[in-house]
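One chain comes next, on its own, written out as structure tokens in the form predicted alone.
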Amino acid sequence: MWELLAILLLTLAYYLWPKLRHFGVKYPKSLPFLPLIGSLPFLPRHGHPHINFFKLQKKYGPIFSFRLGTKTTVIVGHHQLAKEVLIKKGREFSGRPHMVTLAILSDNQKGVAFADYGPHWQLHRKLVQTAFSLFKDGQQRLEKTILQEISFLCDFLATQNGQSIDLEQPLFLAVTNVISMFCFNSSYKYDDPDLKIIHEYNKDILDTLGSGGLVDIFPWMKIFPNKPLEIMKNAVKLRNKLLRKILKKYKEKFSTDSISNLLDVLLQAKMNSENNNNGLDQDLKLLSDEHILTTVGDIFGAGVETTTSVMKWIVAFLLHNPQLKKEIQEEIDQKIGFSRTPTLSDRNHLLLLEATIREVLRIRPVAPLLIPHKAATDSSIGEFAIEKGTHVIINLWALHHNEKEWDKPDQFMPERFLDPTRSQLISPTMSYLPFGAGPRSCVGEILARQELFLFLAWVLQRFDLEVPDDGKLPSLDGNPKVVFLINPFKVKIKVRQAWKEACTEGGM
């Protein structure tokens, strides 16, 4: 009898305590929850999480919460509330929750992607931004690096004329080399064993990130066997071993007289701190080899997988929309022709191409659910109170598929980003945040946009991308990991007749 009464009282306390603690304060509407396990039984078990959360908005509104174990998570699915979190109150929500899987990947929250808000994250993000400033458009260093790799890519595709191929490997090589030049000024050949290692650990990390299951809700469960967790640990070991080898070699030739990439910037900052002659220098503690390796790993990993994935999505949508592909090629033929190759300055002229990129980033966002934020202090979102430590997730899919903001949001319509005369790019709504916003926005956005534009412009100038002879179109359902991946597919490569003739006439 007394045991039953005690259980009843504990259950009531679990339900009522959050509300009694701040009586009269308004919190986001919550899914039902049970003692210990929280809302797990009431969350959809099948389908894509971003779509499930979007559907739940119809019942709970554009901001709602649920509990996992003892932690409260808030889902935000409207652009005004999302911008409040990301921009207006960016510092208050710039934290990152500590999760077992993310802690393994980030060496206990080092680096820039998964680090909690604090001096270490601020310092490393600032140094990454400094590195990007070395590759400014005016110096054209970034563009030249991209063009060199795309040129190699196009040379390879020309050897595949008439063949149906999976673009995964050639794209991965090109994008890896761009980010590798940015990080440590080196590149890889197709048969380089290190490239195979990079591809292997990247795949394993993507496959397992977010697949740790209950261990991220109940950390104590990591004492039990967990296959995804073991795969991730092994992948991180592979990554760190490779990066340590690179760092060791790089240190041997490092010179402060030539600062040209991310590793240079990080090592220079470390050397400056050492030369302060102050043993208590905070920056020096935050620039250990482990911190440096994690930051390079973050930029390297994010810069490769996101861009490669979006490129494949764009090709897939063009295969589904051959008339659009033809119109983009006509635009390239008219505005650029065949006497030269496209450059970034052509973005102002190839409007349909740019609109297509924007539409793919809308309909298949790189990360449908942004990496979770954490409230660093008691705050609010809209009219709702948010307590310190609450996890906050922006549902980018909901922002990009809101019927009140977008006309026919489930349809692929690049023309929505063009004015009626198709002579100017427009922003049809404020509900569009493909790279996030605020302090935690994608630090490599400029690089990604440049790569996507130049890749498409060069490839479509030279090649027809067609459905394979078996008539199999790529699936557009996707596989939502931390990055929204597309399932493998093949595309038939054909050198355009107009390009062939131009090369013959011009002796190219």
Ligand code: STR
Given for the second form:
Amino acid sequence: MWELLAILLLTLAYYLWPKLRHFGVKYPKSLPFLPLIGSLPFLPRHGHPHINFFKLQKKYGPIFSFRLGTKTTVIVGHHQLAKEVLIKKGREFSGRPHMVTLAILSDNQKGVAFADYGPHWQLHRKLVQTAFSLFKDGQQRLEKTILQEISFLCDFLATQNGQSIDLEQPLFLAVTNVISMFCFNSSYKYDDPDLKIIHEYNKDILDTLGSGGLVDIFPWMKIFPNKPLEIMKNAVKLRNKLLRKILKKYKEKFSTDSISNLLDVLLQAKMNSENNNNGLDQDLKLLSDEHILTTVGDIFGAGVETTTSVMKWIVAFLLHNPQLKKEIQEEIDQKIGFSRTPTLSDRNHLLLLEATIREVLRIRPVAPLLIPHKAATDSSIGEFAIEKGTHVIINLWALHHNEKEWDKPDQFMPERFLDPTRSQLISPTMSYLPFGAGPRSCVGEILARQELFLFLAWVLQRFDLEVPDDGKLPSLDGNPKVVFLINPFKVKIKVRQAWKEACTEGGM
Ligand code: STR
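So the form predicted alone is up there; where is the form predicted together with the ligand?
Below is the whole assembly, all chains and molecules, this chain first.
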């Protein structure tokens, strides 16, 4: 009897405590929840999380919450509220939650992507931005590196003329080399065994990150054997071994006379703080080898997996829309022709191509839920109070598929980013944030956009991309990991007749 009463009282307290504590304060509407397990039984178990959350919005509104374990998570699915979180109150919401799988990858929240708000994150983000500024112009500019790799890629594709292939490997090589130049000024030959290792561990990390299942909700479950967690640990071990090898070799030849890549910038910052105040400098402990390794690992992983994935999505949508592919090729033929290859200065002229990239980033965002944010202080979103420590997830999918903002949001229509005369790029709505926004926005946006543009322009100038002879079109459903991946598919590569003719005429 007494036990029953005690349980009853505790349950009541569990439900009423948050309300009593802040009497009169309005919180986002919540999914139902039970003691201990929270809203777990009420969350959809099947389907893509971003789509499930989008559906829940119909019932709960553009901002709602649920509880998992002791943590409250808020889902934001409208652009005005999203911008309040990311930009207006960007600092307050710049935290990152601690999750078991992420903690393994980020060596307890080091690096840039998954580091919590604080001086270590600020320092490393600033240094990554410094490194990007080194590649802005001059001999070292990113364009030069990208062009070189895209040119190798096209040479390889030419050897595959008439064949149907999965683009994963060749794209992975090209994109890995671009980011490897940015990080260490080095690149890989296609048969380098390390490439295979990177490819494998990246796949394992993507497969298991955030899908540790219940351990991310109930961290004490770490004590039980957990397959995904083991795969993740092993992949991270492999990655760290490879990066440590590179770092060690690099340190031997490092010289402050020539600072020309990300690792140079990080090592120089470390040396500067060593020389300051006899090593008592604040930054010094934030620049340990482990910190440096994690930052390089983040940039490497982000640079490769995101860009490769978007390039494959673009190709998939072109296979579904052969007429669009033809129109982009006509644009390239008209504005560039065959006597030279495309450069970044052509971005102002190849508008349909640019619109196509924008539309792919809308309809299949790289990270449909971005990376979870965390309230660093008590704050609010719209009219709702948000307590310190609350996890905040921006549902980018909801922004990009809002019917009030987009005409037929489920349809692939690059022309929505062009004015009716197709002579100018436009932003049809503000409900579009493919690279996030604010203090946590993507640091690689410029690089990514340059790579996507040059890839598409070069490949379509030279090749026809066609559905393989078996007639199999790629599935556009996708496979949401931290990156919204596309399932493997093949594409038939054909050197364009016009290109061949131009070559024999001696144009190129
Ligand atoms: C890919 C696999 C890998 O080896 C390392 C990383 C760490 C950084 C991650 C990256 C991942 C996936 C894409 C992320 C990126 C940081 C920013 C980027 C999540 C897991 C996005 O926000 C899309």
